[in-house]
Every structure is written in C-alpha cells, then in structure tokens.
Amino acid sequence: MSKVNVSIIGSGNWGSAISKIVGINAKRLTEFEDRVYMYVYEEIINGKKLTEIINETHENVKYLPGYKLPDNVFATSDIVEAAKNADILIFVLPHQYISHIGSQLAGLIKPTSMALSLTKGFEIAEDGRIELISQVIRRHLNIPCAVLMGANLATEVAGEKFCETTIGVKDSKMAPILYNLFSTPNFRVVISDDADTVEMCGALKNIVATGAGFIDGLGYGDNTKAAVIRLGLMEMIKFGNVFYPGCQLATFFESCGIADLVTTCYGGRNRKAGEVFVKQGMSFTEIEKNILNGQNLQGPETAAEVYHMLKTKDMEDQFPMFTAVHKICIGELKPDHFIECVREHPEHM
C-alpha cells in the first residue's frame, strides 16, 4: 500500500506547534510518508523569507520562536504545492481565511483525501446560514473533514507538556489514521463521534474567554472568573441544544470542552485581548498587530457570528453572556457592563 501524505495549511503558533507532533509521527511511523508539507503565508523577516528561515533553521521564528521544528516538515508558500498530493490536509488557520484558501484549492486535491480542522470559529455563507468551519471546508473541497480541539496552548504542546485533545470524526475509517498521527505519550488523544459539538465547544469558548479578560481588565479575581466560566459553560450547552439538536452532553466534559475553555480563560490570547482592550483602550486590531505579534483573535468575531445566530431567533436575551462580550466588543455597551451580566445571569437557563 502507498504511503499516506499529511499537509499542515497554516503556520501560525498554533499551526507551528502542531507540525512537531505531526512531523515525528509522520517520520516515525511507517504508514506515513517522511516529509511533510507546511503551507506558510510569506513574510520577510529581517530581510529573509520565512519559509527560508524554517527550512534553514527548523524555527519558525515570528510565531514560535525557540521551539525547534521536525526536519521532515518542509515549509512552502505556494498553497497548491503544500496541498496537491496530501491525502490528509490539516487545516489549522485563522477561520477568517478558510473560504479563500478552500476556494484556491478546490479542484486541485486528491479526490479522495481527507481533511482535519483545527480552527475554532464559524462562517457566516452569503446566504446568511451559519456554517462550522468543518462545514465549510467540506462545501468547497468535496472531501470529509474530521476536527481537533481541546486544551492545547500552543507553547505548551511545542514544549512537550502533557495535555489532552479530543479528536471529532464521524467517520469510524478515519479514527484510527488520526489517531496515530496525533497520538503521544504527551499528547493524550481522545476521539469522539460527537464531531459538531467537538467543533462548535472549541468556538465558543473564545467568546467566554474574551469575557473572562474582561473581568480581569475590570480588577476582578478567579471568584469572578470562576462564575463566567460556569455561566459561560451553561450557555455553550444550551447553544448546542438549540442549534446543534442531539449533542452530547458528556463531550461538554472533554478536553475540547470544559478543559479548552478553563484554559483559555487563563492562559489563552482571546483572554489577554479583553483584559488590553478594557485596561489600555485598545481596539482589537490594535491588539492583534501590536501585541500579539500578528497573530489573530477568533473571539470578538466569534462573538458577531453568535449573535447574528440569535438574532435570527430572536434569543439574545436568552444568551446574555455572549450578548454582552458581542456588544461590548463593538462598543454598543461599556466593559463594566459585563460584571451586570455575571451579577444578574439567570441561574436556571
């Protein structure tokens, strides 16, 4: 049997951290073919390409500085090279760019490859439908697409700490090869049938994570925090049970759940925004250019995505959490308007 070749399409932090596990598996395993391709979107760096720089070096320097990658991962900036022979094509890009990549892409791929999403956030179509990311891809390549979210800070996976991820497939054939391409001692791999609840957790929790930045821009401590998070999880639930009818209640309590979302109300970069946009006046562009080195927030547009969802339902009271972080990113609302939410949430939802 032909060896299977694996594209990482992205290469941010988190894009960065993930070729480490996906480029030793890859060269470990004799199922798969050595090399693997990283799709990197071209930037000069001190007067030197990026894509000559992690090849060179094995660093990727602006995004995951210090973290050395697999020699086997080859960095390229052209997307359709990155992408034509891979038969499992890893998406791991700010959802913003999803559509464009796909629409590059679309009847350039292997027929029958598969693909597998790490981007956490939603896309509304032009015909005003909300659609996951997973969804999405599929629309404009054809092909199944399994996700991967959970608890994974990028710095922390790229550093080898211990930490669970939960893998959404719906598909039993693909469980296996997923699998293995992820699994480590390091990287503990649970899979999941429950694929869109996987995927919608791993968006949400941005929203509750800017929220939760909120808080500490305003001065509050973990007491404070620790009720966004519990409130924030109980609407997450409720949003799969109106828009996600049959999710499972237990993979709220996956790594791709209620883990994700701790984590990423202490450590996560949606969190650090709140807390800069509330404390510094900064808008979120702003932050993104200047204080998270380039890299992009889900969570504000996660927020605008969500709420258009609810409006079409006419329940924005009914989600006063992700109402709020919405409105208050837009500057509908004033930040210490939030801290009325957590006060005044409705205990029974």
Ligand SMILES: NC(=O)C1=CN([C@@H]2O[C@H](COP(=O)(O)OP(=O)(O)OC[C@H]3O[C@@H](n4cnc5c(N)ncnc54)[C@H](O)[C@@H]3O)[C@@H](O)[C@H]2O)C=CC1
Second form
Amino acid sequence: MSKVNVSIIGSGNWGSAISKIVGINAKRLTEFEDRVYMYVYEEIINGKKLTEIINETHENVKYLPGYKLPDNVFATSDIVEAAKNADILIFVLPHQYISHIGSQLAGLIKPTSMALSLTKGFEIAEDGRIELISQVIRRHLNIPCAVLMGANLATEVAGEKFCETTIGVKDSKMAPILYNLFSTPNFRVVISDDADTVEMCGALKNIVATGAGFIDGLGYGDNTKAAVIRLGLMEMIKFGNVFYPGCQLATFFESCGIADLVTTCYGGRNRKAGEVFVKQGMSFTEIEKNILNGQNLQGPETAAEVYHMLKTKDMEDQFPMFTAVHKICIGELKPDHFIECVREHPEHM
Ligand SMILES: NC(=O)C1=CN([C@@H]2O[C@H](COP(=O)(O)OP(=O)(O)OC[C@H]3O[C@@H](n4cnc5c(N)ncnc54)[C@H](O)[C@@H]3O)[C@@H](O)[C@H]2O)C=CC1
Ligand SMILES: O=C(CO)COP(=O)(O)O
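Switching from the form predicted alone: structure of the form predicted together with the named molecule?
Time for the whole complex; same chain goes first.
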C-alpha cells in the first residue's frame, strides 16, 4: 500500500511548532511518507532565504527561534510543490491569507486528498454572512476538511509541555489517521464530531482574549479578567446556538472551548496586543511589526468579521462584548468603555 504524504501549508509560530509533532510522527509511523513538505512564505533574513535557513539549520529563526524542527520537514516557498502530492494538507496560515492560497491551489491538488485546518478565524462571504475557514478551504479545493483547535500556545507545544487538543471531524473515517498523525504523550488528542463548534470556538476566543488584554491594560485584576472570560464564554455559547444550530454544549468544555479561552486570555498574543494597545496607544499593525516580529494577530480582524455579520442582522446588542472589542479596536470607542460593557452585560440582568 502506498504511504500517506503529508504537507503543512504555513510556517509561522504554530505552523513551525506543529511541524515538530507531524515530522516526528510521520517518520515514526510506517503508514506515512517520511518527508513532510512545509510551505514557507519566503522572506529574506540577514541576506538569506528563510527556506534555506530552515532546510540547513532546521530552525525557523524568525517565527519559532530556539527550537529544532525534525530534519524530514522540508521547507519550500513553492506552494504547488508543497501541496501537489499531499494526501493530507494541514492548513496553518493566519486566516487573512487562506483564501488567496486556496485559490492558488484550486485544481492542482490530489482530488482524493483531505484537509485539516489549524487556522483560527472566519472570512466574510459574499452574502455578508461569515464562513468558517474549513468552509473556505472546501469551497476552493472541493475536498473534505477537518479542524484541530485547542489550548495550544505554540512555544509551549514546541517545548513539549503537556496539553490537550480537539480534532473536529464530520466524517468519522478521517479520524484515525489524523489521530495517529498528531498524538504524542504531550499532545493529547480528543476527537469530536461537532466540528463546526470546535472551529467556531477557536475563532471567537481570540476576540475575548483581545478584551482580556484591554482589561490588563486598564489595570484591572484577575477577578475582572475571570468575569471577561465567563461573559465571553456565554457570548460564544450564544453565538453557537444562534448561528450553528445543533451545536453541542459539551464541546465548549473540550480543549477547543474553555481551555483555549483561558490560556489565550493569560498567555496569548491577542491578550498581549490588547494590553499594549491600551497602555502604549500603538496600532495593531505596529504591534504586529514592532512587538510580535511579524506574527499576525487574529483577534481584531475576527472581531471585525463577527461585527459585520451582527450588524447585518441587527444583533449587536445581543453580543455586547464582541461588539465592544471591535469598536475599541477601530477607535470608535475608548478602551475604558470595555469595563462598562462588562459591568452592564445582559448576562447580569
Ligand atoms: N501561535 C500560536 O500559539 C497558535 C496559533 N494558532 C493559529 O494558527 C494560525 C497561524 O498562526 P501562526 O502560525 O501563529 O502564524 P504567525 O502569526 O506566527 O506568523 C505569520 C505567518 O504568516 C506568513 N505570511 C505573511 N504574509 C503572508 C502572505 N501574504 N501569504 C501567506 N503567508 C504569509 C508569515 O510568513 C508567517 O509564517 C492562526 O490562525 C492562529 O490563530 C492556533 C493555535 C496556536
Ligand atoms: O490560539 C492560541 C492558543 O491556543 C494562540 O493564541 P494567540 O494567537 O493569542 O497567541
């Protein structure tokens, strides 16, 4: 039987960290081809191509410095070379770039392949509604797409500190191979068939984490942040009930739900950016460039996408925290409005 080819599309902080797990498991398990392709958006670092640096030193010096990647992970800036022979395509680009890459790959991949999205975010569809990233991938590539979301800060995963994750998969036939590809003693995979809720949680928690950062920037304490996390979770559950009928409450108690919400509200980049935005008055673009060394925030854009849909449906009042985060991000409201939003939240009425 021919071996399963795996490609990773994306090589940022999370893409590089996950390439450690995928690379090691692909080499260890006989069902997978050893070589794992990794698509790298080319950059020049100190006069040298990032792809060359990764292939020679096995380190992504820009997005995951200090961690060695397995030597069977092969970096290429040619998206078609990376994807054309893959049986499993792992998408782990910031959500801003998914559609562009998807359109470049349309018609050029194996029609029998499957996708897995690790990307957290949404995209605004033509009818004004929001699309899950897995839907965007399916739309471009016409293949099934599962998702992997969880409390998985990339540097901790790269450091092999124990965590859990959730794979959301609608077609149960896809589950065993994905489970095998990702499971390690320090990366505990739980399979869920409630895939849309798994994915929705991963996107929405970045909005709440941006708000948690505002709270830190405003000088409030852990009790206030706990209130933000709780109210944020209530809005996430409501969002699921309204927009994803059939979504299961139990999914919010998996790693993709409450656990990812907590870890991001304490240790994530979106939290940090929210704090810096309030304290130093920097724009999010400046924060990405000057503080995050080119890493991309998902929270402010996701808040804009969600707001766009809520406004279209005249439902802003029902999701006051999501709405306030967006309005603060774009400067329409001052950051200290956020505490009023928390204080007057309809969950208290
Ligand atoms: N970093 C983390 O701890 C985690 C991130 N995620 C999710 O993973 C996804 C990817 O995030 P990261 O790997 O952290 O990326 P990142 O934010 O660290 O890096 C940005 C990446 O985008 C690439 N890029 C820049 N311009 C591009 C373009 N025009 N086209 C294509 N690529 C371009 C850069 O080369 C770089 O690889 C996001 O949706 C994020 O929410 C999920 C779990 C953990
Ligand atoms: O999704 C994450 C952890 O699971 C990472 O969150 P940040 O993008 O806020 O760092």
